[in-house]
Amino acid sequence: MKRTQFNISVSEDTFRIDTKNTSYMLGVRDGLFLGHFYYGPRIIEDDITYRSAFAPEGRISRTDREMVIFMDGFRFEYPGWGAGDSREGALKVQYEDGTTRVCPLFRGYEISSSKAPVPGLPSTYAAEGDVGTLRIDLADPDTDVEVSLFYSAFYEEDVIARRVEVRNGGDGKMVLQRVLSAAMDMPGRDMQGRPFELLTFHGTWAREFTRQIDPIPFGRIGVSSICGKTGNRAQSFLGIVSPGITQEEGEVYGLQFLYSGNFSSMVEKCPNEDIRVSVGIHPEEFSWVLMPGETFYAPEVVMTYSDHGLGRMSRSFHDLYRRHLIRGKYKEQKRPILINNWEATYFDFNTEKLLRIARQAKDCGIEMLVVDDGWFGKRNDDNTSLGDWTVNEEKLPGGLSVLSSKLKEIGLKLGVWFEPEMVSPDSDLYRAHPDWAIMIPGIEPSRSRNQLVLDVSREDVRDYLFSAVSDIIREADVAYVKWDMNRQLSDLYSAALPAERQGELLHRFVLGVYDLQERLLTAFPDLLLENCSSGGARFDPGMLYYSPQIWTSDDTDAYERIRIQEGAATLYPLSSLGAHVSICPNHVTGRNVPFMTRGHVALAGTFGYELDITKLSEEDLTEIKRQTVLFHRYNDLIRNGDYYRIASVRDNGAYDCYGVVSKDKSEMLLTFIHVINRPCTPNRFIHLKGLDGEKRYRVTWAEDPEEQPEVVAEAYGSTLMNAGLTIPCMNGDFRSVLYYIEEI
């Protein structure tokens, strides 16, 4: 008998997960071996159960006499530890003998039509009856461990969210040394006979996001962290491609973890060419004591499938994050404009310098100013008074509050820089509290720009740190918070934790950071919180979460950000990515591209301005307004709209090109950038993405007033995606146009 609640069915022993264009299955053999079947495009058979294993064909129980090679190639959903499979587990535990060994069976289920909140942890929410919860539930009978595995199926958007419970359902302790929170043994091979490829994202420091497409070798490959946080090295994101998979062609299968410390993103590729898929909290440096009755929360993993390519992946991403991940009063609002002092005047500055910047900001249509690093104790440069979130009265007499007034009367709101987490040895609270700091005790601790970390996972530490921001905000009447973290966690150990538990610490401290941002937007809910890690190092869903936009790079060159943004709007809406226009020669490359194409790539993003304003040309200030007016014509249409890639620089070298059309397709915003010129470069044909090919529409040039645009071309749908839109030959390197497509 089948039933179905929800999009999800059962019949039999097999579980069926629908979304709008994929079905996901997983099934129960022998009774006992929970199994994945299927994930890919919608089909309408339900039993599919040969899927489950290579080898041997037949029924196998647990008492044959070839019970590990069963094991070794069951196409598990949840593989356990030590029972014979020999490829990468997901869960491992230590019992008081020292034993290791965990075999989770199936022991029940259930459907619901809503999703709860993982305590302490950020995640997907939806409204009651909006999606379809399946939990599946699992136990070793000889251990007393129990697993519960949570799907949620996100219909419209073709995501489905995993998550992970460990319960120490026993009277003895346990040690969890290893708990991911998703895994999945699938073919290595696409429709097609292929064999699938693994796509990453890697980078540094101001070079974030850089695409990587690699065959998948025989053996273990993957991306991860043990840094105490995401890291700027590789994002949290896992992608099993077709090859020359493209942003319309080929198969992707993409998986997310919501989650901002280590993790451990894998693939194993098996002698049978099977592969296995794992995603979790990386297992160096954790471990986790579960005391009788006690569960362990793990992060949820969301995960998606595509048969057209990249451009989907990336399409049913931005709409999860947009609709059930981003929360508060900017989920759907525009964001300020806003102009950072950093770069106008790192740590020289004073009331009346900000207040210059100021004026000239708000006759630009500027609408905030956010004072960057250096107004707390006696901060001049990088080596002290981290932790001392105090105003340095030298430099802006009568604190934040006599600068916030100012502001309001010239019309703009005020914005501080935070590093929360963050403590140098030269402050008056490292010298009250030392032992907040981590650090090994006897051991002269690694510094990273002379400073160290405080820790988080303290309740102590929280609550002060959550009294002195809160201090600040509420007097300054403070609109907008970046929160930075500068360094990665080294010297591990944590003063307040035993022995016995110090490998908690990194989690604790992750848990930490949410838990403090949590009550930051509780205590201030119209608060504009954007997270940042020097650039990019903590760019994740985790943050998402909590903050609507995260600072993409601390490179602001407008070149480079082509190429950064491409690779993060391949998995993060355009409204998340924080992007700016900077000085001419740029501060990282010294670059110089024209200050026109400078703010058509900043627009693809959150927009503001890192320079000092006050010392522009009368040209580049005409230039700001023209900006700034531009934002507010088009940013609901790339807030909210979907993203298609049109051409690449990365993969011709020449030209960039993007667009952002509208849910009901009526309007498109197209931004093209010829990056290199060469001697008689022909006239570009652009074939557009997203159009309605029946409706008519009319192109003109974005820029232009709105009251007579100049019309570019008349045409179908169809006529601009298959025959193209002319773009002509540019004068110049880093030259730029906007066009704005509109149904006629």
Ligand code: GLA
Contents of the next structure:
Amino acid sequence: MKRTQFNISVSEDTFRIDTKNTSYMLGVRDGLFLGHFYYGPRIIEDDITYRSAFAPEGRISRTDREMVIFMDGFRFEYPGWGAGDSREGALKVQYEDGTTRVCPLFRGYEISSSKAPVPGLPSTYAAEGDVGTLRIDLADPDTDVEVSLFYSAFYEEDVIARRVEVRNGGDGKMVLQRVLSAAMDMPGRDMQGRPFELLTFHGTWAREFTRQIDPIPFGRIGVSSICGKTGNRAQSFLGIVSPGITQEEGEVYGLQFLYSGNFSSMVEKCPNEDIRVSVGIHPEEFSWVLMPGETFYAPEVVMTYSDHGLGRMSRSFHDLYRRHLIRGKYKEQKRPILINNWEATYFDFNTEKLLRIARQAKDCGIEMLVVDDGWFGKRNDDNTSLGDWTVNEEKLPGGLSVLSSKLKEIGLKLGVWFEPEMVSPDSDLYRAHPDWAIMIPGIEPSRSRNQLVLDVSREDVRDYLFSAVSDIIREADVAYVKWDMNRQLSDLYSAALPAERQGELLHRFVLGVYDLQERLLTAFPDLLLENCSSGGARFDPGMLYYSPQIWTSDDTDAYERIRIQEGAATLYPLSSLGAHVSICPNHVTGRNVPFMTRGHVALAGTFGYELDITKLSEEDLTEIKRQTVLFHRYNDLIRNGDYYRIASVRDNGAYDCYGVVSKDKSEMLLTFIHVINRPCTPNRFIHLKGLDGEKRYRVTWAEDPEEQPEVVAEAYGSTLMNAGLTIPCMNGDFRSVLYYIEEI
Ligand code: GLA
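Return the structure block for the form predicted in complex with ligand GLA; the form predicted on its own was the one displayed.
Zooming out: every chain and molecule, the one shown earlier first.
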């Protein structure tokens, strides 16, 4: 008997979840064990239970003579702990007698036409009827641990969202010691028989999103964070890719974790060449007491598969995030062009200085002034006052509301920087509530930037922060908040948790951050939130649920940004990448890049400025006026279009090229950057991507006034994609050009 609903089919003991181009199959072996059968290109139907095994043939019972061999080789969908499977477990529970075995067995399933939000956590969403959800229930009959696995199919985007709930169905206390959100046992070779490789992104401050592809060795390999936030050392993303993966060719399984705290994204290659992929909250520094009847909700993982290279994976994630994760007023709106005073003034500013910047900015087409760090308490350097969210009237007489109304007269909105999760030991807040900081009583805590972390797992701390931040937003009519977070967590202890629950602190901290941001967005639905963490140290899909944009890196050097933004755009839509034009020599690298190129690179992001505009030459001011016009002309396309990576300076060492094509393939914006000049450099032939081969297009310089654009070429899409477009050689380093390609 076969039953199909909402792209989910059930036949015998097999479940199939279809998206436009992929199928995902799981099933039950001998009525007990939930196995992973298949994930790959769309298939119709057929019994493929044979794919579940590197395991003994024949019927398996729990008292089988060789049960351990079965447990150790079966392709599990959600492996437990301690029953003979020696690979990475997904679930480990400690009971009152100290034992930890858990073996979840199949119990039942349900299909629904909707996707419920996950309590307290970010998650993908869809309207009722737009997404099918398969729920599979498992239970360990010996211990009363109950597990529900949820799979929601985003058909158009080729994405499956997975998550897990664990319930204490018994009458004793349980302690969850690990609850990963997804696991998958799969063949270790691609369809051409080549061993899969691992794609990850590593980094550090000012060097986020560095791509790395390595062979997968036998044993365990992966990326993780145990610093209390996602961190810049690695994205939680895992890509299982064919060797030599390109933008168009090769297979890729991409998994992303919708979570902003500790993670573990691991791949384990087994002796039989199978690989087990597992993603979830890092089991280190995690435990959770589950009382009878209580449920634990693990964060969501989104997965996609592409047999058309990395490009399709990126576009699937971009569409998913733009349509089904990012929320609020700015989900579909152009964001105001901002100017941020950080690199312009650092801590040294006052109302007059800001207004001078604002007047000049307005004249150039900029729409919002963001007052960064230093407007509150006694904050003249980074040693003091975090937590004291009251205006420093020496710098800003009359407060931010006076600045705000003066900005309004000029015609600019006001944005404000906060770092709500932090407290300076030198602050009134700390002096009043030392127990609000995360630190172990009697031990001097490790400081970072001379600051400590507030225990936002506590409701009283969140209430204080909510009222402090919202008072400022209300009083000064703040249109935008930059929510920063500039250190990792250490010295873990919460004065509000009993000893047996201290292991819950890091997850409760993340839930607290989510709760605070949700409360703010509910109170101020028009607020534009930009998350930030020393640059991109908390750039993760969990944060995108609250803020449609995230500051990508403190490195604003356009050359570095080409690489950072290429890495970021592999996973995230351009509409979410915080990108600004800053001054040269660049404050981080000391490099000089032409003003025009800086603008072109920042246009492939949210776009804004971070410099003292009152000190620029007339020539640069004229360039800003041109850039702000370009932003308005092309931002709809950049925000909503399909992203195509055409050439990477990472590969060729000389030039970089990418484009954005509208969904109806009627227009494209192409960015070409001539990175390093060499003598006798030839003209480049760039093979465009994503156009309609049958359509005829006109290519113009994107910067020409719309009325009389100079025509560079007129050709069919097939010509531009196959024969290519000639980009004339440019003289000098870091030169760039934008082309606009429009259907005629
Ligand atoms: C972090 C941010 C910067 C800036 C400073 C202010 O480093 O990433 O953009 O806001 O803090 O202290």
